[in-house]
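We begin with a single chain expressed as structure tokens, specifically the form predicted on its own.
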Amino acid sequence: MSAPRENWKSKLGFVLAASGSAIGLGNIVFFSSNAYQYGGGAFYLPYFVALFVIGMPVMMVEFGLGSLTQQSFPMALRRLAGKRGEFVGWFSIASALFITMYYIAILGWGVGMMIGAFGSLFEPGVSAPFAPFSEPTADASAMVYFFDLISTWNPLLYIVLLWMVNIYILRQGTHTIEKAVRVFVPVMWIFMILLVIRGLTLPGGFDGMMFLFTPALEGIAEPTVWKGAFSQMFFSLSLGLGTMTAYASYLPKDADQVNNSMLVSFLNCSFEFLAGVAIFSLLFAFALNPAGSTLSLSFFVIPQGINELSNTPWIVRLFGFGFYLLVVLAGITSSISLIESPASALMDKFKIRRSKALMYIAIPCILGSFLFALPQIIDSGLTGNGTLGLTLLDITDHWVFNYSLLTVGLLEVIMMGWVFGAERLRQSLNANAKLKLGRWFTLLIKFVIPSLLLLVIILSLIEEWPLYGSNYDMPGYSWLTVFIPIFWIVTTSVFAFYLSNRKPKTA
């Protein structure tokens, strides 16, 4: 028999737990890519238009379901849309742990990062496996830290004490979640708040936030600008993982989840504002090339603005060491939620217990992180990324996260707008919310998001030939460029379609 429904212990507690969950790695460092790449205050406009338009209504849709059914994604979805929706919401699960598992290998080298800023992360004479880093360097240099780093077994190391601190977090659902996040996100903003404090005092860091807010007029009329605008927004707020719904199941049916979702995305938004003040301030203030990418950004180019503010090495190194803090605990917020997901439906599916679910997780989940920080060189002359580990990483995470979000967005408003009902969901939050939702709520629902997402999708696709990482020099491992998309397919359906066709236990 299954235990009682977990419960929030307050509202604060939920917010910052899913508000936890939408700030991560990509807010720190992928929405500063964003920008950079799409012209600084030519991104602001279709951002905002992509915070009204998608954000928020999709974040209502997602804690609508999970308040109106108390039931994770997937079986939120058959109880609202049949075995249909149960198969896709089996499916986002699926694509969810494929992104838990690069996710936390992520976070295992900024626990290498983190422990290098008290090493040797900021001194010369650094070296790696690879031919252009083959010398020591005269300079410190973060990439060829980083390099040396993923080539070695030590990042394994980091992955297993990641996943035992998001098992301990998670051991008791709600309530260690909530003692969790009640410490990790304050520290987030305070660091965050510090850090914008520094890079505005420096000189030219005050003209890095005038150009990441001065309007842009002439980029606005660019396609690409829009769709890197509405993708960065329905990454950045979780949408399409299953964790909003599974986080919005455990509070009270009659909550207000119009409140709720606009809350948690302004204030993920806000952080988006600030880490982008933060970075940009740097790069300016530094002449810094962010060169598009969020392992770049984050792993090259910030060490590099952090060992120029100060002359005094122990300064560097703590602001080294608390930067990669302030990104692994944003990790970490975000992990748990990743990982409560497929916990939350699997207890709802068959009825067991917590620790069982954990551990059903964990085990392959673990092996999947190996996977994605395995050290053997494929690429010595670094034309692609160098290593296994971070190959399977790049091409993985460029398929899987994002398509797959995209994709369950779509087919998820598509259902709760034509087979539940897009009328019916909006008197269902009108019920308990303060601000009652319009009919434009319906529009935005049966056709505005689906179309835009469409879109987004088509365009994506267009832009995929040739065939993502098909111009890698990897002999005898340029075929994983075609299985990886395959398998991911392949293994999402198959799991999808079992789980879903599987009768449910009852309690």
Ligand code: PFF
Second form
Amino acid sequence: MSAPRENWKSKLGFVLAASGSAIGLGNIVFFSSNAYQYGGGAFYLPYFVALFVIGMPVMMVEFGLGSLTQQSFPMALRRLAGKRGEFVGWFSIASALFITMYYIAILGWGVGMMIGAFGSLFEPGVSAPFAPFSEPTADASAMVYFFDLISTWNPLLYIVLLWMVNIYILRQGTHTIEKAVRVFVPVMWIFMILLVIRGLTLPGGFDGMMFLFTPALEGIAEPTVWKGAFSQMFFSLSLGLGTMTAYASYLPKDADQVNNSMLVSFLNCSFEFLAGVAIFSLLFAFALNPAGSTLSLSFFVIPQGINELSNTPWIVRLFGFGFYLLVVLAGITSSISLIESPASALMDKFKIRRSKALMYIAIPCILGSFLFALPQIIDSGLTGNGTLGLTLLDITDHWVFNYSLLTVGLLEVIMMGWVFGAERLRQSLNANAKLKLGRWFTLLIKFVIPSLLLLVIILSLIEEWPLYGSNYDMPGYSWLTVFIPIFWIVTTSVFAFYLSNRKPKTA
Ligand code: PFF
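Which structure goes with the form predicted in complex with 4-fluoro-L-phenylalanine, now that we have seen the form predicted on its own?
Then the entire complex follows, led off by the chain already shown.
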């Protein structure tokens, strides 16, 4: 007899963990910069289509897979859709590993900023000219601080620290995850609500909210806006990487996954909007321009706003520290789920102990995270990205963020719709649901979602030439723009092929 599967102590524990997975850097860092890039109110319609037509139904599929089979993503797909299903499952696990590596690198910079809040990051009342890679000066600004930070080896230390925290939280699975999220998730909400209140009470802050919420129709005909909204939704709801299935596999078979999906999506998107309001009110109040890379917004535009919040240094420092603590906490409740997904897959397939699975994941991934934090300077003029690590991260994120998640989403929906059967899936979900899914669900899973995802993937692939990053000025490293997409697709596929062809261990 194998040991019984671990489980969540309460439904609350599961909801906190799943919403903690969903709420993360995606809500704070990526949402605002995507919403800005795609035109504020113009992002709206695609966003809501992405939420109701794709996000929530795919979450029902992923939760359903977990609780119906009591298995993690690859094994659940194998059971319901055969060996090809398992291939898709491991493909998503490989993508989760890639994302974990750079996700934790970004969190490492978040830790650096947190520490900087009590150092030279904020110099209230003083604004310095932007001089990247200069020696730290007495009147250091956020940009100077950030680029000084990432051009040192310190983030590598923070990465090790974050990996240790993640492993510590995951050491006894649901038991220890539940303990952590019961504290972290409420704290995140409280901090975010405080930020919103402060933002909206700033003179001009309200205009920022209006920019975000006034619907605009331009841009709706652009495929890139739709791709942006779909990828953002998948990432934000933690879909396409096996995490939601892993978490749901620790629920009883008769869990109401329709209700759970609605609840978790609602919590995630509410938090996302609150973050948008907090950030846009700050930007509008101080006329800050968030244009630039995704990360620039959080790492040097927002701090400039925080710097202006008050003339009293300790208030600024406290706000700054609070903001980055929020980013780090939200990030940790997501990164644990990103690690739990491959860990549970390895435990299910090879019947190994949790500690061993965590070790197999952590050792290569810590090295991967290091790569993304490499401080070598490519171009001090910053026409590219600043450091080698940041450039690697930016290009890898472009491919994995935009394509892995949507491709897995497409394939899993096709398998559930056509191999397992959309109607059968609807009935299994309905068997335990208070609010029953109508026939529209079958149509969505079989036709609408696959067509939309396929369309968006093809249209965005067509626009991929010249390759992402080829306009960066990075002497000696321009081959990276070709190498990274090839490396990503080859390693992910080989990994998936190898693991799906290994015989599962029967306990
Ligand atoms: N949803 C997380 C965020 O918004 O930051 C990131 C994430 C976690 C994506 C887990 C995917 C995942 F499986």
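These numbers come from a predicted model, not from an experiment. Numbering follows the first chain given and starts at 1. Here, rigid core means the biggest group of C-alpha atoms that superpose within 1.5 Å across both forms.
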Could you tell me whether the Cα atom of S231 shifts by at least 2 Å between these two forms after core superposition?
-> yes
